[in-house]
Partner chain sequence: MKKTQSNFIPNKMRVKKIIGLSPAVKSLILEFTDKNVGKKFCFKPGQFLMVSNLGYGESVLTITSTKSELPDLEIAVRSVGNNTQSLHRLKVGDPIWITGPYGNYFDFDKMAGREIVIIAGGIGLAPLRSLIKTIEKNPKIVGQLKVLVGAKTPLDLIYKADLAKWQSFSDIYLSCNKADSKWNGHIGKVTDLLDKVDIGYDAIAVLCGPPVMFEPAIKKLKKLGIGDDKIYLMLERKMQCGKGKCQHCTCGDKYVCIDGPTFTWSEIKNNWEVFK
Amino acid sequence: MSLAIHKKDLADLFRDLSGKWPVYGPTENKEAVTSRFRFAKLSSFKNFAFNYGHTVLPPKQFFLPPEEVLFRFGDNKISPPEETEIILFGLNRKDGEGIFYLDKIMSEPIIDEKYQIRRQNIKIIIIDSLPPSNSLNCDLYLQRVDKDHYLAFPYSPFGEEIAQNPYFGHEGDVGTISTRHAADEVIYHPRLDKIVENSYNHPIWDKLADTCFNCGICSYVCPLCYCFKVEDQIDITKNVENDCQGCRNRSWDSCMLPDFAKVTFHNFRPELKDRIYNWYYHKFVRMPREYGIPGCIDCGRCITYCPANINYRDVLKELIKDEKNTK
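Which coordinates fit this single chain in the form predicted on its own?
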């Protein structure tokens, strides 16, 4: 006997949740030529996109926004913006794992306090046909097990509270459905960190530099890229010296951009091929060694939205293949 909810009751569950909290989730614009899916505030359950495809921006936009005010200053005081509780409804497991890994990144070795405050105010409900994994930090996981039923797995007091809703019951006879095929797991090659680390002089980096637009899109759409820049904005007043006011802003940045590694009068990574190698090194060498996980959840967003049609899986496969041939 398992705790489950019938598919027809999901709309009522959504209605109850949206009556108490702002609810965000995947939506679909069927008229869009590209980028049909995106995360937005859901005004109605009918706007919710089951089994959504690639969104341009991953859910990290809610925890680490593209642009945000860290705090405002003036009148001899510092005022951080107020945070509100929201619910992320219907994420798939892949995006849920991305949040789990981002939680680790923003917690160690240095705690990002702004991220942590916002993270505590966001509740997560995952809906997927795959079973839950150990790499999740959600409140409620709903696994589709047949065309009519979702098994419910509460992971927090909030999730347990939701599961007390009368829409959930104990179902003794639920079937199974065929789950989608596993993604290409080249990122989990046992020697990938060594292979990438030793590939600095590989001709593939020159080849990619001839193709790459160094636009940074691969970083912006990645669920785990977290580079940012911080700038102070000063409001001009009649007496700036005694009436200094303004705000401190944080916005996304990318190690792929030409000026990212510029310090005063020196750029220590001026060549595009070095920036490309650094992107791969950070994801597949440094992060596995620092956090025990690759800096990639294999979601494929960077492949889908790269204007140069660069496929990181093909790049890694070529490095692995050439490493075998040199033995």
Second form
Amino acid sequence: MSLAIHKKDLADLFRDLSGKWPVYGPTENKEAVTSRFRFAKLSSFKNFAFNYGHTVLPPKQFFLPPEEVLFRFGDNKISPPEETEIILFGLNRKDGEGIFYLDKIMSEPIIDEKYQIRRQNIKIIIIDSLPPSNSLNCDLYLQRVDKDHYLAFPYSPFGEEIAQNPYFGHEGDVGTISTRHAADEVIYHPRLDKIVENSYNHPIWDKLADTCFNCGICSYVCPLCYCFKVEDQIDITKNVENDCQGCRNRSWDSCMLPDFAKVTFHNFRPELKDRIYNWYYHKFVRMPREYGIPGCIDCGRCITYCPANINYRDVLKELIKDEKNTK
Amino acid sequence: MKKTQSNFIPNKMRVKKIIGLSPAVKSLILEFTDKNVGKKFCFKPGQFLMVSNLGYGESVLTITSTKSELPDLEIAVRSVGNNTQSLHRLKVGDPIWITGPYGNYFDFDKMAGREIVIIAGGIGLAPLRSLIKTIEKNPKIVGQLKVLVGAKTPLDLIYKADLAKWQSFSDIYLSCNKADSKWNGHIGKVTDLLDKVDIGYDAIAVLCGPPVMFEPAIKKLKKLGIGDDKIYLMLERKMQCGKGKCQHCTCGDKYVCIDGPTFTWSEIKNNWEVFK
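In place of the form predicted on its own, output the structure of the form predicted in complex with the partner chain.
Up next: the whole complex, starting with the chain shown before.
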């Protein structure tokens, strides 16, 4: 027997949670021409969007925000900011897996403490019609099994606590946990790391450099792109030499941008072609070797939002097709 | 690799002493403001810090002193960017903030009994000073030491006083790209010295300098019969974290901040972007 919740009770669950914590989740703007879905603070259950497909920005925006304060400084003192607890409600399984991998990246081999502090303050509830996979770090997983019912899988003490609520009842047996990935997805090709590594002289990189605008959107919308820059921001009204008032910020960067590897007198990656190759190299060579996973969850956000219509699935397929011809 | 807890909150230090090394380079000797933090701080030759004057950003700077000078630390700053220019304006007693140490370090077990050849171009001597000074403390930890130093002009040559002192336990060879008649060292590139100095095939060569120096130096060292695993290169890259996360310092499959900054040539010779 397993735990389940009726669809009509989801609104009550939401109301209970939002009474105690700020709740963020997918919401829909029906008037938008493109990018109808985004994550936002949900004031009521009515604004929650089931089956959102994909949002413009992935949930990494809550864990590694576009810009965050690492610490404030002034009067020769340093103070880290306080974090608030939030709930991410109703993510789909794919986005949940993205968070699982980002958690892994941000804790191995060196722990990113800033990320961990933020991460500990975020509770995650996933709602999907697929069964839970074994690549999830969520508190509660709700699997839609028919029109009105969701099976509930608590994965943490917090999830257990929520599942104690009276609107969680017991239902019949559940199916088995699914395998992690569909094997036919191009990003799980068994020799992909070797193929991409050996493709440096493949003509596709020149071709891509001709079409790519090096705008960096593919990094910003990617759930597993995590590169960042650190910059100081100062309050110019209180600025005194050697005792500035301000803060040190961490913000998103993109390895596609021309100055990404530039130091004062030298740019270590001046060619767009090299930067594009590096983007693929990172995702499909360095990351699999570092973490045992590709740096891609195949969500397709970068395909949807690329202004040059670059499609990594097509790129990888071409590299796989030409495997024997390149080296 | 060992998992270390690491954050972005820097430790406060104070400028204890400032020494001018050349028109563009200053050496700063720093002391911890909190004695307990200072007591716990340890590092090995070759490791670096992220140093900042708050409000001006952070710079990657190698520690130029040795552990016998702890809890004081010494760094060399070339005035080139926003933060390094502001570091040049600091006065004795001013606060300065550091995180680290980061990166790998020189393994004296591998260097024991061997001939060590240091090849440094310009500011590249600074990251190797900790290594040289550690050998100075106990010259027997290596077989013999040769130091080949290049600078643009005699005026740009850094650590002149040290170089004079180091002659007591090592062979020092100097070169300048341009020099007047008063200069009695070599005129040309630092890599030219590799043709003049007697170097054994089982020596360990340690290189640090501008990227253009590496290719000709490696070619000459290989000609001398030195193996790829005995050629050490200290690489420079942009860095924003020092923890293998920000991606700015990646070089093929390596992170310069955690796998390096020092690599053997055998580790990186097949790397697609070493000499970019």
